Each structure stands twice: as C-alpha cells, then as structure tokens.
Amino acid sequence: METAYEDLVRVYEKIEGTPKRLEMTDHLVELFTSVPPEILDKVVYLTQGKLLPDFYGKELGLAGKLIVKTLTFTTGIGEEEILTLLREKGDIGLAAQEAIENKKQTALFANPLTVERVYGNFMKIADASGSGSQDLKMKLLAELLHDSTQLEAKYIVKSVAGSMRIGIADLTMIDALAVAFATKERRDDIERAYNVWSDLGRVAKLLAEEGEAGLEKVHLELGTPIRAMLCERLSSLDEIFEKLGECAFEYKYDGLRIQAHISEDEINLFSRRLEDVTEQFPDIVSALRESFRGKEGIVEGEAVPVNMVTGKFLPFQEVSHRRGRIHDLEKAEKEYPVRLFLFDCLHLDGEDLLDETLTDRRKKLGSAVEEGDDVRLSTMLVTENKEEVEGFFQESLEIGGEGLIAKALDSPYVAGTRGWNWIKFKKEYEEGMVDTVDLVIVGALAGRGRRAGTYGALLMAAYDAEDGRYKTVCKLGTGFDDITLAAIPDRLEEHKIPAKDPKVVSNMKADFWFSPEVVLEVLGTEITRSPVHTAAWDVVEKGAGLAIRFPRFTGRWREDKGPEDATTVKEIVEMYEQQEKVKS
C-alpha cells in the first residue's frame, strides 16, 4: 500500500510549528515509523530537501519563473497575481498554498498524492534535459499541482524551488532514527553509519528493514566518499605534547581537500562537501593512475595551487578557480597548476584501514603511492622535540604552508568527527585573536551612504553542533573591496529568504535573512563576551553570548566547506578560553 504525501507534510507542518529538537525528534519518529521500510530512503531525502546525497549530482531546483508559469496554468490565476502573490508571501511555498487555494480551474478528478509518486514526478523533472525539458518540466510540476491539496502545493514548489527547509539537521534526523529502530546506546553508531556512508536515506531504510543487526554491514565503498575527519586547534606546542606525547606533524596545506576512489577501471574525487569533481581535474585524475600502485584504494589528500617553477605554494584562491569549470578544462590546468599531497589511506586492495593506527595508514599509503611531480606524500617529521617542531613550522611557512598538523599517531580515521587526535596548530597564540574563523552567512544589514544598494553588514554565525543550529558571532561589514562588496547581493540572491532561517538562533533583527549556506574566512582581534550574539549563549556568562570583536574579511569564500563544516560554537568557546589563559 502506498503512502499519502499528505501524511508527510502534515508531520512537516508541526515540525515547522516548533523550535524545539525534542519535539522534532518526536515528530520525525512518528513519521519513519509510520512508513514502509522500502520507502523511508525516499521520505529522508525528502525531508532533507534532496533526492539523493550529495556525491550524486542529483538537484532538482526549478527557475522561478518556471514555478510561477505552472501555477498560473494549473490555478487558472493570472501570472501578475501570482507575482503578487509571492511579493506578498516572501515565500514561494506559502505563494503556491494560497493560488491553489483560490484557483479558478476546479477539477473534475483528482487523484490523491503519494509519496512515490511525488517523489517519482520529482526524479523526472530532475533528469529532463535537451530540447524540449522546460515543457516536460512545467508538465510534471503541474501534474502534481492539478492534484494536491493546499498544503501539499506548499512543500512540492518549496521542494522544487530548492527552498525545502524546515529546521531538521542531520543530527536530529539520526536522534530519531535511533529512538525509531534502534536504541539510545547505539545512536553513535548510527551517525557512525551516516558518517561512513555519507547517505542518511540509505542508513535509514537499512535500520527500518534490518534494525540494529543491519550496522554491522556498513562499510567503505569504492564510489561512495566518507565524511572527512576534522581539527580541534590548540594554543602552544605544549599542550598539543601534552595532549599527544610523541606524534606525527604534517604541513597544513592551503588547498582543496580531495578523497580520491581508485579502481582498475575508474578514478573519482570528491571535494570536502562530497561533491564529485572529477571531471573538473582531469590532471589529478591522470597522475593518480600513474603513481597509485594498488589494485584499488580510497586515499586522501590536499590538492594546492603550485608555482612549478618555484615550487611555493600559491593561495587557496587560486585553486578555487577550477571549482565548477566544465569548460576549458585543458586552459584551466596550465593556467591554475596543482599538486596533489596525499595524507591518508583509508582503504587498499579491498582493506578497510579506518580502524588501524595513522602509523600503519601511513605505511601503506607509502607503499601504494609512487610519487612523482604531481602527486606526492605530505611532508611528515615524526617528533616530541619542540625545537624541531619550530624548525619545521618555519618551513611550512616559508614553503607557503598555513602551519602544521600534529596527529597522534596511534589515531584511527574517525569519519565526520573533530577530536584531539588531530590537531591544528597556526602559530603560537599572542593574547587576542589571530587565527581565522569559518563563518555561516545567515543575515544582512542594509547598506546606507556609499554602500547605499547594497549590504552594509554580514549577520555570521557559527554552527553549534549539539543542536545542529547556527549561533551569530558578530557582524561583518569590513574587509570587502568595492568590486566584492557590489557583487554580493546577487551572490547571495538564491539564498536569500522572507524570514529567519528555523535553525539560526540570533538575537539581532535583520533587514535580510538567507539560508546558512555560504561560510567566508573571517579573522577578528578577540573573542569577547557578549549581551547580543548568541553562540555559546550562558555557557561562559550568564545571560550572555560570545562575539568576534573587529572582524574583518580575508577575502576567501569558503565554497569548499558547507556551513555543517563551518567553524563550531564549541571552537568558538575554546578559543576564548585559550584567549584568556594567555591573558592571565
């Protein structure tokens, strides 16, 4: 038997209706229990605002003006008065709500929605291309408009409109995928699952259909990236001593981090976010099959811009122009050169290596990899002497380096975590502020005088990780050339929403709200507490937050982190306190 899409959004509408996780979480169990096991893989993406992870390529987002043609077909309601309609709504879902409920076309036959076959009309209009895709498109959209009800015209344009945010975090989503059909002791093994698999539909309908007994088949695949293993940050060598006694430190390269998937018959990389970008380095592509001397391997590592004649290294920035080209791919390569300097191997000749020791990783990495003049192994100096570490940063810096990576080196590679046994480390701590931030965009302030027209201030935030929302910081208005500065507005045009995202937190009312998408570098001269800002919210000061003082632009967009990977409220915290450990 089918299942109702009136059903799902019903259980959206009360999600929607509260800040609570809790709650949430309630919700969302009674709708994966509700379901059959074989389509609960559908209703996660879904619930996501996809159709598939990430790493396939799958978006389904229509042109507006494309929304605005088909409920003007299916309602019979002039297009200027949907126009309105949406002007005055600010949202193009609640738009959709209302048209259809003043349509003037009333159907004869309707057939009630479900699940699979909204989710099916949604794959379609996803792989619709070529000559005549805009009218197939507009076909199936209002196929699924002529038949829904109000509330369900709602979610299928905010699904197809790209906008399908209700508040849920991945984290939450795997808290009730645990209260759902498994138990509270083995929720980390479930986010253990997602981590590995990097698909929560999948692990989904693996716990509906095998519950707790089915984790134990997750494992690494060739052609299915991993959740990247991440950085804590210390203040001094001492305490990274302290923390890990003897241990491996790596230059910390400033490029794109690539997991590259390596089989007798193909090579795929994937970026940080689990896109697939292979096609955009073909280069990186060519040297693998050259240097990789395994059957097959999942190997990461960090590609970085290179002056080849000089050897430096060259600004993240420049790499980031490759990101995205799908045209002169050959021009790219010769204009913007890189390198690819692996780190890591998680898994060779059908091993998987994520429990073994960084030691042995690294072995077999050495083992695997030939290197040659485009793919090499990361400088490493193996050490508990802090004057060769000091030596050794210097290098890093004078080669172009950021600083160092210090990693235990008894550490297995725990996918989609930060723990301390990797840790980063820039330079030794002054008092104050000099290490850079990652920061989610969530809000603007209107540009007045010169910067009339535009946005006089960025609302930033960091993303609080234990309740999957986003905490603002600061407000960032300096550091942004004329050329960036008119540019932003239409940068941040898709993401620009009628109201406060669901999951940002903030204290401060903004003159525009966006979806927490797009992370920038930000670097500030302290971390002070606050009365406005609302990361780490009573944690240090009883009614207050914690807020970057000064925060200045570096100039680099961070379009290889998603704001999941942006710099966290418990970093932010740390920070501080390492701030204040100086001072004292």
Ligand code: AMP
Contents of the next structure:
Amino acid sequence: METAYEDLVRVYEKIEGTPKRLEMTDHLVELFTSVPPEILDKVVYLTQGKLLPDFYGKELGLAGKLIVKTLTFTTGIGEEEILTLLREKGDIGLAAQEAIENKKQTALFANPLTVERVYGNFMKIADASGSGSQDLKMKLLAELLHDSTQLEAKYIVKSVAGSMRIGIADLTMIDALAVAFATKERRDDIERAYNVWSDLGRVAKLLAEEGEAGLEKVHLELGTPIRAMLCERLSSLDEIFEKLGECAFEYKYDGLRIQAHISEDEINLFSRRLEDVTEQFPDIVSALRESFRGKEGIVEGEAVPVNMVTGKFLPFQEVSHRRGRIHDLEKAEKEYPVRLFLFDCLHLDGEDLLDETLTDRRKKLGSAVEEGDDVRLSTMLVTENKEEVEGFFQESLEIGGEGLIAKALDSPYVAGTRGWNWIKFKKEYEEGMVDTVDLVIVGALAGRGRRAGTYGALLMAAYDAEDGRYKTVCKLGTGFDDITLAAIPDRLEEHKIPAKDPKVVSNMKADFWFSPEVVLEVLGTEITRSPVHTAAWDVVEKGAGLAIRFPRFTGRWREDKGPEDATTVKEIVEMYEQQEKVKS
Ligand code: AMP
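Instead of the form predicted alone shown above, give the structure for the form predicted together with the ligand, please.
Whole complex next, starting from this chain.
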C-alpha cells in the first residue's frame, strides 16, 4: 500500500498551527507510526523540507519564476494574477494553494498523490541539469500540481521553493522517534545515533524497521560526517581548573573546522555544517595524503590561512573567500595557503575511538600523522599550573590565535553536543567583554539619514534549542563599514520574507523580515535583562528576557554556521550567570 501525500500535509497543518513542542511531538508520533517503515526516511526528509541530509548536496530549490510559470499553465491563471496573489499572501505556497482552487473544476482525471510519487518527482527535479532541464523541472512540478489538492499544492510549492519551514527542531523529531519506536530511556541513544550518522531519516527508518535493538548498528562510517563536539565557555582560568583539574590546553585556531575522512582511495572533507567541501581544498587533500600514515581514519582539525613569510595566521575571512570558489583554485591556493591543525582522531584503521579518552585519541592521532608544513597537530600543553597557562594564552594570541580551549583529559568524543569537557577561554574575556556570540539575522529596520536605502539596524536572535525557535537579543547597528552596510540589502535579499517567520519569537516590529539563515558574529559589553527581547523570557526574571548591550558586528559573517549552530538561549543564560558571579 502506498501512502497518500495528503496524510502528510494534514499533519503539517496541525504542526504549523501549534507553537507547543509537546503537541508537535504528538502529531509527529502519529505521522511516524502511520506510514510504512520503508518510506519513513523519505517522510522525515520531506518534513524537514529536504530530499536528503545536507552532506549529500542535493538541493531542491526551484527558481521562483519557474514556479510562477508552472502555476500559470496548470491553473490557467495569468502570471500577473499569480504575482498579485503572491504579494497578497506573502508566501508562494499560500499563493499556490489559492491558485489551485481554480484548477479543481478542470482536472477531472486526477490521480491521488502518494508520498513515493512526490518524493520521486522532487528527486528528478533536483537531478535535472543541462539543456532542457528547466522545462523538465517545470513539467515534473506540473505533473504533481495537476493531481494535487489545494493543501498538497501549498506544501509541494513550499518544498520546491525551499521555504518549507514548519518549525520542527531536530530535538523534537528525536523525542517523537523515541515515543514512536523505543522507550523513554533510550531517547539519548537515539540522539547519539543521530549525532553519529547526521541523518534523521536514516535513524528513523532503522528504528521503525528494527526497534531500539537497531541502535546497536549505529557506528562511524567513512564518508558519513559525524556531528561535531562543541565547547562551553568560562571566563577565568580558576573556574576552568575547578571544573577540569589538570587538563589539556590547546591553541584556539581561528579558521574553518574540517573533518577529514581518509580511506585508501578517497579523502572527503566536511565543514562544521557537514557540507562536503573537498573540492574547495585540494591542497588539504594532498597534504593529508602525504601526512597520514594509517590506512584509513577520521581526523578533525582547524584549517587556518597562514602568511608564509611571517608564519602568522591570517583573518578568518581570508579562508571564506575560498569557500564556494571552484574556479581559479590554483590562484586561491597561492593567495591563501591553508595549514591544517589537527586536534582529534575519531577513527583509525578499523577502530572507532569516540569512547576512548582524549589522552588516548591524541596518542593515536600522533601515531597516524607525520607533521609537515601543511598538516600539524594543534599546539597543546597539559598542566595544572595557572601561570604556565597564562603564558601559553599570550603565545596563542601572539601568533593570531583566539585564545585557548581547555579539554578534559579523560573525556570521550561526545558528538553533536556542547559540554564541559571542552571549554573555551578567549581574549575578549580578559578585556572585560562578554564573549562573541553568533546570532541569526531575523529582521531589519529601515535606515534613515545617512543610512537611507539600506538598513538602520538588524534584529538579531539566538537559537532556542528547547523549542527550535529564534528569540531576539539585540538590534545591531554598529560595527559595519560603509561598504558592508551598503551591500547588506543585496546580500540578504534571497532570505527576505513578507512577514515574521513562524520560528521567530519577537516583540519588536521590524520593517523587513528574513528567514533565519544568516549568522553574524557579534561582540557586546554585557548581558542585561530586557523588557523587550524574548531570549530566556521569564527565566532570569518574570516578564523579562535577556539582551546583549552595545552590540557590535565583528566583521565576520559566520558562513560556516547554520542557524541552528548559532549561540543558544541556554548559552546566553549561562553567560549572564557567569557575568553576575564575577560582578558580585
Ligand atoms: P566557537 O565556534 O567559538 O564556539 O569555538 C569552537 C570552535 O573552535 C570549534 O568548532 C573549532 O572550529 C575551533 N577550534 C579551534 N581550535 C580548536 C582546538 N584546538 N580544538 C577544538 N576546536 C578548535
């Protein structure tokens, strides 16, 4: 029996209608248990608005004008009218839903849509390339719209437009999987499986087919990126020693995190967002081939651009030029030579090392890598002596590092989670600033005077991993040079949406809204209670949230971070608590 696509979209409607995580979970459980296990992976991807996890690089996005054209010839409504609908409704999916009503009288021979058929056509749309591909894509979309109900059309069009955001956080999906196919006690193991495979659809299918016993099968695989281990922050060495005792300190390099999967005939490089970036760094690939002494392995490190004359590190932006740049690679390599500083080893010659201690993993890393000019191990100091660390910290800053990361010697590699096994200690803390935070642009206020024509300030939000929403923490208007400022509207254009995204929680009205996609690094002086901003609402004080005071843009577009990698509300609360502790 094939599954009706209508069943999916009915659940999407219910999910869209509730902000409550528990209710969402219930709806998802109902969905997951009602579809046959063999298509559950596809159902999960469709629900996330994807075809596959991001590391497959399979993108569905169809240009807006092709969608409008397709709607025109499936409904018989003119292009102008469709565009008017789009303006009225503010969303191409809602416009399609309305437009399709017109079609209903004419399509007598509709063949109800199944999940398999919708997914199949989406896949073909993503795969179509070369001459004639635009027509083919439109034809594939038209086929679906011809047979769709109004509600189905809404979600089909949202999906192909890349705007399928019904606001479900990964953690909510995991909760629902635990309820549907396992016991509460195994919830964390499901999260771990997700962190190792980075693929919710695959984990869901495994659970549906094999129940929780299937979890035993989840191991590291060469070629499948693992979700990165993340760090907490503390603002004094005393606190770090209190937490970790004797521990390892490493330079905190300021570059791009790279996870390298090395086998005998292939090397794959993944970014922190788990995108495959192998093609952008052929020099790292060949340097790793040269240095790696094992047969196969997974190693992790930070790629940093280096000034070959002085040996100092260059700013992060120099590397970001390289990203997405496929032409002129040779020139780019010379302009921005990159050195890889390895700091972890997750797999070596058939053995998973995730559960081994840092000390052992580091030993294995040392044995597997012969250091050269382009591949080095991170500089590390194991100590419990504060003065020694202070000197080491200064050294890190002198060569262009950001500070240090302290690591618990006996800790395993905990994929995908932020924890106290790794703690960062950065130079901003010394200057009495709060740490930099990575915030998501969710809105903008129109500029006046000198800023007419561009934005006066951006409305910035932190990510709330508890409910998968974005909560505002500041208006950001300083730190932009004139060129950046003038370029911002263009840069944000593709993310512009007519109304506040359902995932954004804001008490502030903005003149422009954006879907939460773009992450900027921001430095503030302090975290204060706020009657307006919605981050940590009611947490520190009833009827108040937390805000960043005197925020300024540091100049860094964190292209290596997705919106869910932004600083979380929980981190902001922790930063606030630390700051209050220091004050008292
Ligand atoms: P942040 O993005 O500020 O939370 O800092 C964490 C990031 O620092 C990691 O994701 C890495 O990309 C980077 N990093 C730099 N040096 C190291 C190191 N020695 N060990 C671990 N992570 C490092």
